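Shown next as C-alpha cells: one chain only, the form predicted on its own.
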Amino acid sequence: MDNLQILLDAPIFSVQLLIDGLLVGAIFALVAYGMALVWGVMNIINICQGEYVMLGGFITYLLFSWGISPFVGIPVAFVVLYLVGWLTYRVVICRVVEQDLFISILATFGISILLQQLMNQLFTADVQTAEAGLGTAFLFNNMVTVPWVKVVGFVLALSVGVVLVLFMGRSRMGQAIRATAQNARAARIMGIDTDRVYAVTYSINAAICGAAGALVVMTWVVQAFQGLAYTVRSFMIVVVAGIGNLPGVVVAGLGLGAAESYAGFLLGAEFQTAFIFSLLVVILLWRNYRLRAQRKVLR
C-alpha cells in the first residue's frame, strides 16, 4: 500500500514504470514470435524457449568476459542458436514433430533440463550480466532515467520482427514455412521439403531466442535456471495474441512488460515471478471461458 500510495502521490513514477515495461515488453514479443512460429508451423510449444535465451545471453556474457563489445554477441549468439536449433531438430525434433502434442513437451522438457544443467557446468549458477556502456538518458528534470541500452533493445527487438514479417512474406522459405504451417499434407504434395522447412523453422526460434538472450543479458541478467520464466512469459503473450498474430504478439509482449513493471514495484522483486505464473492461471481460465461460450454457440 506504500509504494501505491507513492504512485498517487508522484505521478511521475508512473511514467517512469511505464516506459520501463513497454521497453522490455518489446524483448518478451521478440522470444514470443518464435514460440508462435514453431506452435503454428510445428504444433509444438517449445518448453526449452527460455533455455535457448538463456544461452544465447550466456555467449554474449562470455565474448564480453573476453572483452569483445556485447553487442557483436546479438549476432554471434543468433548464428551459435540457429545451429544449435539444427542440431536439436535434428536429433530430437524431428522424431516427435508429427507425434501428439504431449509427446512434443516432454521431448522439449527434456531439452531444457539438459540445457540447465549443461550451462551450470559452463557457467556456474552465478548471476551474470554484461555492461554496454551506453549511459542513461534523463527526462522530465532528471525524474525519468532510460538507460540506452533498453531504447537499443527495443528498437533491434522491433526491426528483428520486421526483417521476419518480411522474410515469411516474400523469400521463398518464408512462403514455404506458410504453406507448410495452412497444410502439410499439402505442401508435400505441392514439392515443398517439410522436413526441411521444420529444421528451419525451428532453428529460426532458436536464433531469435539467441538475439532475445543477448539484449537480455545487458538490459538485466541471466542465469542458468532463470529460463522458465521467458517461457511462461512466450507462452502467456502466444495464448492471449493468438498464433501467427504479430501484431498481437507485439501488444502482448508491450503489456505483459508494462504489468510486470508495475506488479514489480507495488508488490516486490522477490513477487515478480510470483505475478507472471499467477497470470499465467488467469489468462488460461480466461481463455477456457472463451473457447466454452464459443462451443455453446455452435451448438
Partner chain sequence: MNVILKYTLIAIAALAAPLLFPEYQIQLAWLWLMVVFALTWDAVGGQMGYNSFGNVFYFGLGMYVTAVVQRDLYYDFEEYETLAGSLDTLPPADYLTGMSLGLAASAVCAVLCAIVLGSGILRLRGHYFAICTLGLGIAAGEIAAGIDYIGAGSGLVTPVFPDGLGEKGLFFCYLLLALAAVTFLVLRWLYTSRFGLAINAIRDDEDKAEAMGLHTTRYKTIAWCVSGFFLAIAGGIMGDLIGFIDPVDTAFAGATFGVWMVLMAILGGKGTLWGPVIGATIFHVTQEIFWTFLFGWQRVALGALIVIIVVFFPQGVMGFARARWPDRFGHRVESVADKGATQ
Given for the second form:
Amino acid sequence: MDNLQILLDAPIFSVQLLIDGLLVGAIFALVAYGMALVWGVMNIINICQGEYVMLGGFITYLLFSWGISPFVGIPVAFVVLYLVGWLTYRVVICRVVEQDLFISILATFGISILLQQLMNQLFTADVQTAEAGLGTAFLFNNMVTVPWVKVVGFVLALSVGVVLVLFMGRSRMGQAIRATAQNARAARIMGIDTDRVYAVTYSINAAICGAAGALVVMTWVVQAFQGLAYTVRSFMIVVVAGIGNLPGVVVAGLGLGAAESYAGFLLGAEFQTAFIFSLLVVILLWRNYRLRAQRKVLR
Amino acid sequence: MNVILKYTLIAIAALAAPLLFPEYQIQLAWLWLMVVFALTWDAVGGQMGYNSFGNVFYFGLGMYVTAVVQRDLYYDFEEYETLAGSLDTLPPADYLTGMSLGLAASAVCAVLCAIVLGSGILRLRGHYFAICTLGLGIAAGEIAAGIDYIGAGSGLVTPVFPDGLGEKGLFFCYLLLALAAVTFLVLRWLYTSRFGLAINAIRDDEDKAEAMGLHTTRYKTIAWCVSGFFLAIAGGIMGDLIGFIDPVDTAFAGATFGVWMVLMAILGGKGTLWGPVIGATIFHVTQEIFWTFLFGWQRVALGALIVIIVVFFPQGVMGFARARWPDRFGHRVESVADKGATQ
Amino acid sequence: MSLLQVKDCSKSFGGVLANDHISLEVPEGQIIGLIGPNGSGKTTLFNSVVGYHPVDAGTIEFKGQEISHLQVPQIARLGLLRTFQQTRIYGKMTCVQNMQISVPHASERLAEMFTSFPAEVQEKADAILEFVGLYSKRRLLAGDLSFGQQKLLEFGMALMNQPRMLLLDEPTAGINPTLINGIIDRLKRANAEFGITLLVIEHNMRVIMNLAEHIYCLAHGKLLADGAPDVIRNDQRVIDAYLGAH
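Rather than the form predicted on its own that you just supplied, could I have the structure of the form predicted together with the partner chain?
Now the full complex is given, and it begins with the chain already shown.
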C-alpha cells in the first residue's frame, strides 16, 4: 500500500494510470463485444475466447519475427482466426450449440486447454511482444508518457467495433444474426439458415478476438497461458453491461481497464491476476445480491 | 448378499494391488485421489446440478492448512524457510500426530469456508455458478502465491516422510484408499437418505423444490461442505505425498485437477454412485498412457480428450448403460396386479 | 375468518400495471375460481401470493399472518402451495421419488435430513399415486411421462405435501378433454376428502363453473367482478371482457 502514498503525493501518476487503463480497456471491450455476440445469439459462453486473442497475438508475433510490420498482423489475424472459428464451429460447437449450457462451457474449456497447451509447445511459455516502433508521446512536462502504439490500438479497437455495429445493423447477415438472437426457432421457421448464422457469428467472434490479439501483442505482450484472463475479463464486462447493451460494454470495458491499471499499481503486478479473478467473484456475488431484493437470481 | 460379496471382492483387490504390484504404488495412490476427486465433484455437480470448477479450492486449502500445521507444530518458521527439506526428519509419532492434527484442521477449515462462501456463491445458478467457482479456484491460487507465510510463489515444502512407518508409497496408497472408501460409503449412505433425493430435486428443478418448501439453501450448503471436507483431507494427504506445494500447479490447480474432476465424473456418468469411480479409473489409466507415450504433447492430447468426451459422450458410461438397459435400473412399468405380489 | 386474504394488492413491471389494487378472500375449505382474459394479471397475482416477487403495495395474509415479505420456501412451508402453468416435476427422478421428496418440510430437523423415509411415507406415496392414477408408472422417470401424466403427478406431489391451501394454475390446460372430467373429479375429492382449500386459475369455463363455489374475474389488472358461478356467467362486464368489447 506504499504506492497509495505516491498516488496521493503526486496526482499526476493518476493521470498516467487512467490513460494506460482506458487505452487497454478498449481492447477488453472489443473482446467482450465478441463474447456478448456469441452468448446472445448462440447461448454459448465461449471459454476459449481468450485463447483466440492469444492466437491472434502469436500470429502477429510470428509475422513480426519474419520482419513484417505488426499492423499487417491485424487483418491477417482477423482472417486466420475467422477460419479457425469456422473450423471449430463445424467440428465442435455445432454439436453442443443447442445443448445444456454447461456442456458448451466444458467443451470450450477443453478447446481452451488444447489451444494453450498447443501454443505452449510451439512457442514455449515465454512472454513475447511485437514492437510497432511508433515512438512515445510525452505530456505534462514529461510526467505522463503515452506510447503512440497504444493510442493507435485504442482507435483501431473502436473502429473495428464501429464496423461490426454497422455490419449488424445494415447487412442481410447482420439482420439474420439479430433475428436468430431474438428467437432461433422463429427465425428457422421464417427460412433463416440458423446453422449458417451460428457459423458466421462464431467465426466473426473468433476473428474479432484475432484482431484484438494483434493489438494486444503490439501494445502489451502475448503468452501461452494468458487466455483465461481475457475470457474472464470479457465475461465480467458482459455481466456488468448486459448482453444486448453495446454502450454498456464500451463503458464497462474502459472501466475495467482503468480499475486494473490502478489495482496493478496499488497491489503490485504479482496480484494483477488475483485481482481479475477475485473481481469476477465479487461482481457475480454483488449482482446476485442486488437481484435478491426482487427475489430473483442471475440466470 | 450379492452387494456384500461385490464390495468384499473390490476391497480385497484394492488392498492386494499395491502388494502385488509394488512398482505401481504411487500410481495407485493417485488413482484413489482421482476417485475422491470424481466422487466429491459428483456430489455437488452431478447429484445437485451445481457444476463447479472451483472444488479444487478445498483441495488446495487442505494442502496448505495441513502443511502449515505440521510445520508450525514442530519446526521453527525461520529455520524451516531457509533450510527447507534438509532439516532432520521427525520421529514417526510426531509425524503422525502432526499429520492427523493438520488433516483435522484442514477439514474444519474447509467446512467453515464452504459455509461462508456457500452463503453467497451457492445462490448463483447454472453457468454463473460454474464461472464464479472457476474464478474462485484461480483467484485462490494467485492469492496464495502472494502470501509469504505459506511460501508465496516459490512454494512450500512439506515435512519429509520419516523412517519407521514402512514404505512411503504403501503408506500413502493405503491412506488414500481408506479416504476413497470412506468417501464412497458416506456418499452412498447420503444418496439413499432424504438428503440424496433433495439434492436430486434441486438438480432437476430448483424453483420447483423451493415452491415445495424444501430447505434448499441448507441442503446445498451441506452438500458443498461434504465435498469440501473430503477434498481438504485429500489435499492434506497429497501435500505430504508430493512433498512440495506449488500454489498454482499442485494446490489450486484449476486447469488440471479442477477440470479433471469434472471430466472424470462425466466420463463415468454424472449423478450416479459408481460412475465417478469408473470414470476416474478410465481417466487415470488413459492419462498415464498419454504421459508415457506422448512426450510433452500429453497436455495437448488431454485438451482434445476433454472436447471429445464432452461432445460425443456426455452421458458417460453409467448414463449410457441406464439409457440402454432401463430395466436393470428399475425403471419399468408395473401393472397394478404386481402390487399385491410385491407387498 | 378467511384462510387467504389479499388486500389492495398492486404490482407493476416497468410501468405496466399488472395488478391494480386487487382484493380477494378465500374462505377455508372452499374452491374459489380466478378467471380473466390472457394478460389480465391472474398469474401475477398467484406469484405475489406465493412470494415469487415482492408486491408494490397491499397486504397478503395467510392464516391471519402477513406473508408478503416472506420467501417462496417459507410460504410453502406454511402450507400454501402452488402448481405451475408449465408443469414442473423432477424429470430425472422416478415418480415415487418425486412423491417422497414432496413430504412436508415445515418441521424438518437437521438430523432428519440424513435419514431414510419411514414406511408411512412410502405407503402414502403409493396411495396418492393410486389416487391420481399413476401407480403402475411409479418406477418410471417422471420426465418420461406424457404431459397430462406429469400434470397429475404434480398434483399428487402437491397432495403429498399436505397443504392447507393449493393454488392451481390452469390445471386442465393442454389436457385431453376426456381426461378433464377425471381432473375435476380429483380436485373436488381433494377438497372434500383431504380438506384442502383450492384457488384455481382456469380458462375453460365449463370446468370452472362446474368446480368453483365463488369466482373472481380480473381484466386489465383490475378486479372486474366476483360472485357465484351463475352470477359471473351472466355478468355483462365479464362477457364483454372475454369477447373483447370495450
